[in-house]
Every structure is written in C-alpha cells, then in structure tokens.
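One chain comes next, on its own, written as structure tokens: the form predicted alone.
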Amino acid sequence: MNTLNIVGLGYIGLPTALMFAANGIEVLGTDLNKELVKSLNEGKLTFEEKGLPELFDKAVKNGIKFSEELLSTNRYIITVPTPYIKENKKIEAKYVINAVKNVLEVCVKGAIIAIESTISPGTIDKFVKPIIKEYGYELGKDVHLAHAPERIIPGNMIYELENNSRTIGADERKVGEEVKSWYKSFCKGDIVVTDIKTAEMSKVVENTYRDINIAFANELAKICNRENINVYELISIANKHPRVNILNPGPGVGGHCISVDPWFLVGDYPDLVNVILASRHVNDEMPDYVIEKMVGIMNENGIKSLNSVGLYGLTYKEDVDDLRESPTLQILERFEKYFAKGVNIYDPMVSENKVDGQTQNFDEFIQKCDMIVVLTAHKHIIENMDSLKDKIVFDTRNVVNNAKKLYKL
C-alpha cells in the first residue's frame, strides 16, 4: 500500500525514482515506453549521468521495480514532459492530464498525487482538479494533490537531488507535510511547504530569472562586438561589484527548463510581460546571430563551403548527452530552411549519429575542417585543445585559447 509509484522515467523521473529507492523507499517506476522499461529491467541505463550507475545499482539492490503498468497504491509522483504550444506559448498539459487520468483509474482512496513536472501557474486548478471531479472523486478526501517541482540540472543531478532545497505545494497543510516527509528520505536541503499555485509559480520564476540574465549577457555580447570590446573581460570587471552577477553569453538557450518555462508566463499573461518576452526573443535569436557571425568569418578567411566547417557540440550544455532545445539543433534547423548542407558535426557525448554530417571520429572531424565552431564546452575539447592550433576557431563558449585565428561571440 505504501509503495511510491513514480510515473515517467525520463531525465527527471528516473534519477528521482532511483534516489528514493536507494534511500529505503519501496518504489515502482512506470513508463509507457516499452523499450525504456525493458532496458531498465535488463540493468541498462537509458542516458548518461555522473553517479547514475552507482545510484542505479543501489536502487536495484533495494528492490526497485520497473513496469509499463501503474500500481494501485496511495503515493504517486508524476514526472512527465510539459512542453509548450508554439502557436500561443501556453503549456501543453496533455501528458500531465493523461498521467493523472491513468492514476485515478487505479489509486486507492485517500491517495496523494504529487506532480513534479514543471507546470505554469494555475495548471492544477485549470486542468487537474476538473479531472478529479470528472472521475467522481472528492478532492481533499478521496484524492489529495501536491506540486513538488524538480530543481536539478543534467550533469550534476545526483548532487543536486540530495543538496538543493525543495518546494512542496499543497492546499492542505497536512498533505504538504506528508509529501515533505517523502523527500526528507534523501534531501539535505531546506524543504519549504507552501500552497500549490505559489509552488507552480516558483519554478517558472526561477528559470525565467536566469533566462533574463542570459539575455542581458547575450545583448552585451552584441554591443561589445560592435564596439570591438571583449565581452568576457567586461563581464569579469563588472562582476567585481559586490551586487552584480552577470552570466556568460552563449549561442542560445537550450534544455527543457530555461528555454521553455518563460513561455508559460508569456502565454498566460500576454498583457503583463515585457522584460520576459524581450528576453525570450533575444535568446531565441542567438542561433541566427551565430550563423551571421559564422558567415562573416568564413568570408573573411575565404572559406566557400560548409564542407570545410565543423560544429563541435550537439548537446545543450557541457558533459551531458541531453539534446533538448539544443542551440546546435536550432542552428541546423536554420541551415535546413535555407538548404545549406555539408557542415560537419562532432559531439563526444552523443554516441549515435542523430543528424546529417555527424561523425563519431574526432580526428576525422578535425582533419575535414578548416574552421571549427565550438558550441558546447565539453571537457573533451579542453583536453584536446592542441588539435585546434592550426584551425580557424569561432568559440561561442569562451573555452578555446589555442587556435591559428580565434574569434569569440
């Protein structure tokens, strides 16, 4: 009866399920993806993450199970995707809705359903509570709701699961405290209990804050480029002020959080957002800026074809295999739109070819290219810096210090 059923075993759900199990909670992980469940039951992880194999081994020893079917229990955590609808920027809640419906088909009376997926403020009121009524359940008696937004980043998931503070949203205080007790099994950070809508807003606001800061840095990069100022030196100087903390610019914003969550606020409050919307536009335009600068560098150096150009890095951040909303993929989409073909691509973290032009051989990649565009700051490129010494390099991540000709954002 007290088994915790984690619904959705992706980048968030799997580490969360393993963490609970490794710390003594009886866990069933459920996912509709048959191949994913089969792989996990065969002892194969579905993505790479520092510390995940060790956590997996411990969870398996503690009896974690994986299934395509939900369990009839009284504790559920939903960790399914929450994309946005491109046309109106509002949350696409269908995965959450379907997960809740599936839970309601099997849960016992008095069950708590906690949603970890990042959702826009008001999602539970708008989409989830009506489903409970539709199924004939009484909210607060037959079923209880909570929102426990995840707060981890690929590449450092295990540490952050254990050490980051957490927010639990529940409109019934005793339910919030109960869900808090689940997370206290492994979380060493502060766990704050608040109401559902505040919890919904908190996660979106955290990622929107970072999006705005990145947009400021990206706009500075464009200004400094025009004035022939080193933007990284400028930021370093400005950050010596005790109340200034400017982030670094980059080729765009990727991942499932910062590049998506601010759109929820744009979609829900179109008459109120100004800074948030402007920041989204600045960051979404960075791949175009990178292409424009690439073309300028190619022209300056007499490079006529993309066949002589290499894009280093497919993932959205360093040392992970996560491609979601990757700036490189956004750049490749622009190339495709204008029938620009032939660019070479390499990423040491992506072991299967995902796009045209991708190779698994770094030496072959380097030999083919006169110009390298560094789009992801993997440790691999830092360790192989000497391979760039005879190349024209456009470094969008400020990690290269050894090139025949070096260009920055």
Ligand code: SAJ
Given for the second form:
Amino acid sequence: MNTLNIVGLGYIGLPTALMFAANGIEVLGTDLNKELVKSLNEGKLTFEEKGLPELFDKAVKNGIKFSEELLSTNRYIITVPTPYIKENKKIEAKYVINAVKNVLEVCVKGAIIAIESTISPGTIDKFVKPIIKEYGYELGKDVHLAHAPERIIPGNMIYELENNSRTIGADERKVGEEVKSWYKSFCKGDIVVTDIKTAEMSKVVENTYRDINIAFANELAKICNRENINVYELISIANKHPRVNILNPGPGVGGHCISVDPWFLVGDYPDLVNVILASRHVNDEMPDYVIEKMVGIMNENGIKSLNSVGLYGLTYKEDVDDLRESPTLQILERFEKYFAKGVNIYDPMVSENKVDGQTQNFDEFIQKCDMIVVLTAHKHIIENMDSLKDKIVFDTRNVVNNAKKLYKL
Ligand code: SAJ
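Alongside the form predicted alone that was just displayed, please also present the structure of the form predicted together with this ligand.
The complete assembly is shown below, putting the previous chain first.
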C-alpha cells in the first residue's frame, strides 16, 4: 500500500499517525507548524498523554516521518482544527479548506481524502466539494472523499483508538470500504460505513448528547443547592434505576469538543434547537455559578481578599494538560473583567506558567491559601488530600473528603 499522509499533528492527528505507523503502515505526518515538526523529528512529543511515549517509540522504529511538506500519494487523512465562529456559531472551516487545497496540489489521480476533523453536517457538500471542482477535478474519479470522525477521549486516547468503534462516511460505498480497511490495521471495534452527511451528523450528535446530559446534572446541582439536598447522593440514588444514568455536575464544560460541537447545530438550525441551546447556556453559566458560591463561602468565613484563595486545576478535566475552553480559564476571565485580582493558581499538569497568579510550587500554594477551590480532579490532589485538612475547601468535583470546612457544588 502507498504511504498514508496525515495532515495536522495535533491532539488527534499525532496519536492517529503514530497508531497507523506502529501497526505497520507507512506514514508521513505533516504539519504547517515548523516548531512542532522539528520537535517530533528530534524525538520530542508535543503533549502529554498516557501511553503516547511508548507508541511514539514504536512508530519511529517503524519509520514514521514528519515534515512540513505534503507527499504526493493516494491516501490522506485530514486532522486539522475546526473551531466555530463566535458571532454566528457556525463552523470555521478555513483550516479544513486549506488542508484540502494543499492536498489537491500534490495528490495523485484517484486519491482518497478522508476528513477526520469534526465538521458540521453539510460541510463537505458546502465547502469541500466546490474546491474539488474549482481545481478541475472530477469527484468520484480523480479524487474521492470520506469523513472518518474520531471518538477518542483525552486521557485514554490510545486505548480508545484501538478499541472504540468508528464511523466512516462515504458517498461511494467502495471508498467507504477502502477507508475502513485502513483503520482496520489497528481498530478492533466495529467500523460502520454510511454516507458522508450521516457520519458528519453522528459525530456532532454524540458530543451534543453528552453536553445535554451534563447540563441536566448541572441544573440538578443548582436545584439541590436551593433545597439543601446532596446532589451526589440524589444522583447515585436515581442511577439505581435501570434506565437512568445521570452524569456528574461540575464547574462547567470545557475541552475542544463537547462545548463546541453543539454550537454547530445551533448555528445551522436556529429555528429547531431548544434543548440543545438551553443546555449550552446552562453549561456556559456554570463558571458564574461557581464564582457566586465562592463569594458566598468567602463571606461566610470572613475571607476578604482573593490573595488567600487558591484555584486548584487549570486544565479542562483531570489528568490532561489541555487548557482549551477550561472552566478555570473562564472563571479567570470573569475575574479580570471585574478587576478581581490576586487569586492563586496551581495545576500539576501545567508546568509552564500560563496565567497571572500561577505557581509551580504546591506547598507554597497551600501555605498561602486559607480557601481552596478544587476545579479539576487530578490524581495529584487525591494523593495529596492531607494538605487540605486545615483548609476551607470548595470542591466542585466531589473528590475531597478531608477539610476543615468542606463545601460542594
Ligand atoms: N464533564 C462534567 N461532568 C461529567 C462529564 C464531563 O462536567 O459527568 C466535563 C469535563 O470535566 C470536561 C467536559 O465535561 O470539562 C468534557 O469532558 P469529557 O471527558 O466528557 O469529554 P472530552 O471533551 O474530553 O471528549 C469528548 C468525548 N465525547 C463523548 O464522550 C461523547 C470524546 O469521545 C470525543 O472524541 C471528544 O469529545 C471529541 O474530540 O469530540
């Protein structure tokens, strides 16, 4: 088989490229970012993820290559970012469009381009197919398209790459089966082949489902707070019902997926979305709710300044180093807006100071703060629970069991 060119070596592209290579496929990973390519060529990984160093070693042994330049070949997987446009909530497809254009410049006749980036339903029809025409290629003959959305979760990417089932969308069945055969080189899960639009929709729907269910848990937390009911006990009781599975409330929904993808549906179907939009609002308002409770706890305990308050956790969830859309960053944005200065910040997963008030010294952080707000449930805080025992703790993740005074969401 010919070399597989993976275009975009971020959180999804890199592990995917390594996985193909580790399983015997000849792979070239391409990225526009010179520094990133240089770092990979020097054997240095660009982010932390369980099992990634071992996978990297295996892929390098099998001859994976990294370059800023694309290769002239007949199979490509595009894994570039797809943010949304803040003003109208529609997809920002420019990175996908550029990647497709770059591929069309070099690909051989009959090449398959599989887009793995999350895209809103209709993106391939609206944005990608016209480019193929613009380049004078005939779709289905000179170039073939597929959509192969990813499903892996940061923190458990390698396991999920191998074991999750996947969806491949292609309007030509033969192409769908061909792309399926690529992924079969490492994927032990079912691989379902469908059309492009259904595949596009399935990905966005999966993340929207989770957003809605987290919003439900967050709304319950607010209701329980007013009624003085322990929301975690309530959820664990309700979950004993065989058909109920409520998720956990938290300080908000971060990450590049769940807090982003539902907006694609809002942007494209504004007259139809109700539950989806309401859930987005509930989750987006959680940082405000955390601040409101935080201020209440400070007042109750006579804490007058943020200088003696610490936020534990900067990343969007536990045991990853990813800060994208993180609830803590959203809380800090609100502080900045109201000139609320002086809060202390610590995150064991973020080894470079990214925000004002951040320290790399956990002991110093603990010493300085009378009150700690736990915003991310890293293993580190569970292992260092003892250091919280003399503190006022506001635990938004329900992991702390040992504090002078303990408040939950
Ligand atoms: N969260 C809660 N309560 C919960 C679960 C999560 O507040 O009960 C919060 C997390 O703390 C985090 C956010 O939600 O801030 C999202 O975290 P996550 O672990 O649920 O998901 P992601 O964003 O890391 O990854 C998701 C996954 N999608 C689904 O589970 C449907 C993953 O499988 C996708 O591949 C990924 O999005 C993606 O790239 O689309």
